[in-house]
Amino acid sequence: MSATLLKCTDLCVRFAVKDGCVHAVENLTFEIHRGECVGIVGESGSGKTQSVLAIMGLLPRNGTSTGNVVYKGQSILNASRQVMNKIRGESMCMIFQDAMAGLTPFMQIGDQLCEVLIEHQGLNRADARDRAIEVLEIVQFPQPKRRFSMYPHELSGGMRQRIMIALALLCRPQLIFADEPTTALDITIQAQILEFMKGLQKHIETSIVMITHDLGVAANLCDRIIVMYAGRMVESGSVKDIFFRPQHPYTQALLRATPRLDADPDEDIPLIPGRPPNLQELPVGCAFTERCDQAQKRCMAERPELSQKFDDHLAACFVEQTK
């Protein structure tokens, strides 16, 4: 197995709100190895993005994080802004879901790219421009020299997302967090960007953490998958095992709700009934109980812990599934 690049242990994320405390992430533990791609999947509000924002030191002011995150041997959770700015600029980066939110609207895209290289690589303006154009060509950004002085609003959604990926690649990072990077793009552009990210992982051994609600995207790109529900990891395993031997009822429900090319077009896609629990008032037992078709009395009174089901496959469920 490749060397561990990042290790997250018992990560908890809380948000102070007017009427109490939101338990966004509970005791999340996982590792990322060099050169692998790990998918974090789950519904909106499951804690996927907040976990990564805590690791990156990007939580809003009302957010707090506890636990331990070690990156390349250095403990980074709640590290100083100076320490995190250096790490984020040079070896760890994030591609945001909304490219317009991640780009400065009143700066030309060329200036935004050059600024990173001047600040973190110490390049002069001319060398920074050359390097920026080189990276834009790598991400297949059309006519980079002509569009270098454009503003974000002058570009299409696909072009803006390529700029975000280019920003992430400028300093040749070892770890990229990608938060739904293709959600707002048409299917053709989405396929191109995913193919590019697969090549990136393969050829320069960049580790990727892909945050997504799309199991198809995870199947296409990832080596391992972490399934989250109501702030907790409920299952973790290889892509093959998650898709063909899922051990948690929530994972099984997600798979049933995923459109398939071989499905009968006249049959409705089975949706997951109900809604996720209130993160301010989590139940005593399993958070999925009220939506689960396999729930037992024990599930309402006791919260299942993650346990090994087979090989390196973990799941938090009392019900024994067929393997």
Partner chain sequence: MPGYIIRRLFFAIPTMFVIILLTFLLMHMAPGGPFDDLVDIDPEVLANLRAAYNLDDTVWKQFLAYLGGLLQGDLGPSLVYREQTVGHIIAVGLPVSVTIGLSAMTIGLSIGLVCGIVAALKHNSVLDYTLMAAAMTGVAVPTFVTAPLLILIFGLYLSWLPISGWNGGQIQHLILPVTALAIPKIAAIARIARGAMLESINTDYVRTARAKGLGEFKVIVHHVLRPVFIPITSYLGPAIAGVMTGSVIIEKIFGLPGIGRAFVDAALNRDYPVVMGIVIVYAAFIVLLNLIVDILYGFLDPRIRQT
Contents of the next structure:
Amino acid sequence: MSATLLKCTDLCVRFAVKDGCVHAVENLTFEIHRGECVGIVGESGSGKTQSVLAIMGLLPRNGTSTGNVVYKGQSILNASRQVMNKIRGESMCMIFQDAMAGLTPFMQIGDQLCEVLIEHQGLNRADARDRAIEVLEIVQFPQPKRRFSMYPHELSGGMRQRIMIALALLCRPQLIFADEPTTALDITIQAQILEFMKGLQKHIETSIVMITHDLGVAANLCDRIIVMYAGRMVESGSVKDIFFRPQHPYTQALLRATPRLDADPDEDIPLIPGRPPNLQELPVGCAFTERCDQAQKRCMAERPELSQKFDDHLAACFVEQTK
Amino acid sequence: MPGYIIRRLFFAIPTMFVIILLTFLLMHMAPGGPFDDLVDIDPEVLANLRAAYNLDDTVWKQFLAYLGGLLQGDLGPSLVYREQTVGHIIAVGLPVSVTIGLSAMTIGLSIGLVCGIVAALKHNSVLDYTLMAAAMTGVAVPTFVTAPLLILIFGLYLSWLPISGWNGGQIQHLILPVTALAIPKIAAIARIARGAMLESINTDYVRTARAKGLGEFKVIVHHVLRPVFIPITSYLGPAIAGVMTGSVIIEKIFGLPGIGRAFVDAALNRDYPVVMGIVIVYAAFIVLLNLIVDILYGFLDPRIRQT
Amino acid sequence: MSAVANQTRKAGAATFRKRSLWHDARDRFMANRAAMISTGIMLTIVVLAIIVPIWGPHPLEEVYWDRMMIAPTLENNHWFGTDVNGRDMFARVFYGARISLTIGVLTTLVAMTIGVTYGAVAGYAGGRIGAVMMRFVDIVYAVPALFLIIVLVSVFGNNFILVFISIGAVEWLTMARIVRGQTLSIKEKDYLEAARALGLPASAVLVRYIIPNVLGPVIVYATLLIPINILVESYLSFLGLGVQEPFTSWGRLISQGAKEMEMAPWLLLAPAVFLTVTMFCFNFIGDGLRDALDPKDR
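Same protein, the form predicted in complex with its partner chain this time rather than the form predicted alone?
Let's see the whole complex now, leading with the same chain.
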């Protein structure tokens, strides 16, 4: 784990809505090193996807982002379309969550793959086709030649997801954001795809940022994990530390809520009570206070900053965990 | 795809049959006959007349006779202009109506699409608001108000263009009627195109296309634009119907010898065979067009071809 | 604030919201400026249409032989001028408003009654009967409405009542489609299943559950249908197939005005402006209602 590939400092994402402003991401700071796999974990609405979209410059019209994002020494947050288009799709790619809605329904999948190669590598149609089929074979897409001119609706969910992954791999990128790439799939295909991504990451030395709400998936794949809650990072550390020495009550609750194979099947999984706060009117103190089983008086009045708990393990909580 | 087209075709034939049957029955229900005006007529002559027009047969026999004639392209005689057949009246009027109708549709489509797309690309800008306010006006002001106003301004005050007549389809004679007919279509198509474009621009797959690093032009042309044509295509049917309706008014105002005017005159004179014939021709036109629209759909959206 | 208190507050808010869907829609509509202004203008026109022919400065049929085709003037209170026969245009425009608006509303009521019944039955019956019923609607759709109406008017005559029955008898098709679509989607809902399981007869289910639920879209479409029908009547009158003397409507006035527009443009402009404003207003009101009642936004 050496050189820094992406450094994101104080990233804030806001959305203008009818009656105010949604604070989707607040002061997010993290680094991605070359060749590592980082998991961003959190409930839906915790800002995982929006922070990545902001980095890629893909926020919807009503969204604005502030802060600083440096990719390979170049500041890219809110950079011009021309600058971003050189990076996007070539060295920085994204695998979207919903492969049905994410593929253009009226365009043959072959064309959707080839246009990336034609755009970034200046290949002609025939070469692009060969290369695309090669990549489809890598992602274990069945019978790529025969299916090359099919439309997305003619494929199964697993096949579409593989297309999405292939799209991201075409130009051998250095950084892949994978936004819940397996949630829409059934469990066996999910396992296959995760296994495949794991192998791939070792193989082509790509950094992967894995966005998921499933700690199991993150544990399986990642070196480091960032836990987000209500738009903020609440904890980050190595996989081992997150699982065995979680410092934030939210992480602890998440871990308890993850189904385990070795647990007593009759026992209920302890759910986290309550709901995440409204991002339009965040509380003054720690956003997790209302659902926290260790909350103190102080938590409501004051927001805990991220602080080093041990080694390079960060957490934003006043409560000192014993052990 | 061919199966899809054949299925659509099978849909069209019974539609036409039912329309013909309905109009026929409706005409048959009409109180009063075509010869009611002839008060002092010899009953024998009247009987001969009725026989000549098959009016004494049962309804079904008359219908079958009419249908048989129709299949051979014979729409029967006009009751008012006794020397003319319905087919003849339609043959004279149709080219006029088709010329102004098609011109208006072409202009409506091209200008409407451009305005709608530009407005969507410049969403929430002054240009967007201006275009949409103009479109709103275009939709709300009825044709029979715009047409006289156009005549008043460009024909009477400015004297730039002739205000009526056909004159063999000379271009100067076409401009005002076609403009009046096209305005509501431009407006409606611009609004639809803008809405569809805004919706399309916000889809996940357009985000994917942007994530691919494609240039904006390619994103728009390859990924955004195509679905815009789907609601436009479904609007084509109603739009054609609207142009046909509008052309009735326009032909009347500008004194054009089209079938719209023939239709109104026939309705006023209770010349039922002409009314029927024209309704059937119009319906056939629309059924045919809907067929084409359905086929276009299949091309635009691969998902439809299977159903 | 404790977690429990917060939970109660949220739950309270949820029930409050549920109870006030119509209030919610009303608030939303009131917040729509274009729709509110349009409603105001329409109410004004309706009030004027009622009072001007009764208490206006000039009686409707009074012919001023010495004041034919004079331009709008404050003199003698001919605010909109006089027509070819020397009749006051101000009175005639609002008398036309009466007929046009009445026809617009009555035809819409006719269309609504037929369309809602037909659509609800087709949707509720479903299966083959529903399919055949909608197939018939598809077929009639192939003929432009105005043509059918002209056929009906020329067959059955064109007095006031027949005109609006003819328009209503043709313009119900879209309404039927909307209602059928709504009915089909509501039919799948669990509470209907429950009602049926409890043994409620089909007619009661239709009246008590389906019709109230399709009301929103029906109201929106009815608002949009009123201007369409006013326009259709105007088309008919313009072509000489609509209401006949002594009645008059905006369409008739425009038709008469168009003949004299070179000499007396006000005869065309006065009714045309009112008709156009009405079209605008109903469109804005319809849009406002759709935004207010659209469940997508809730």
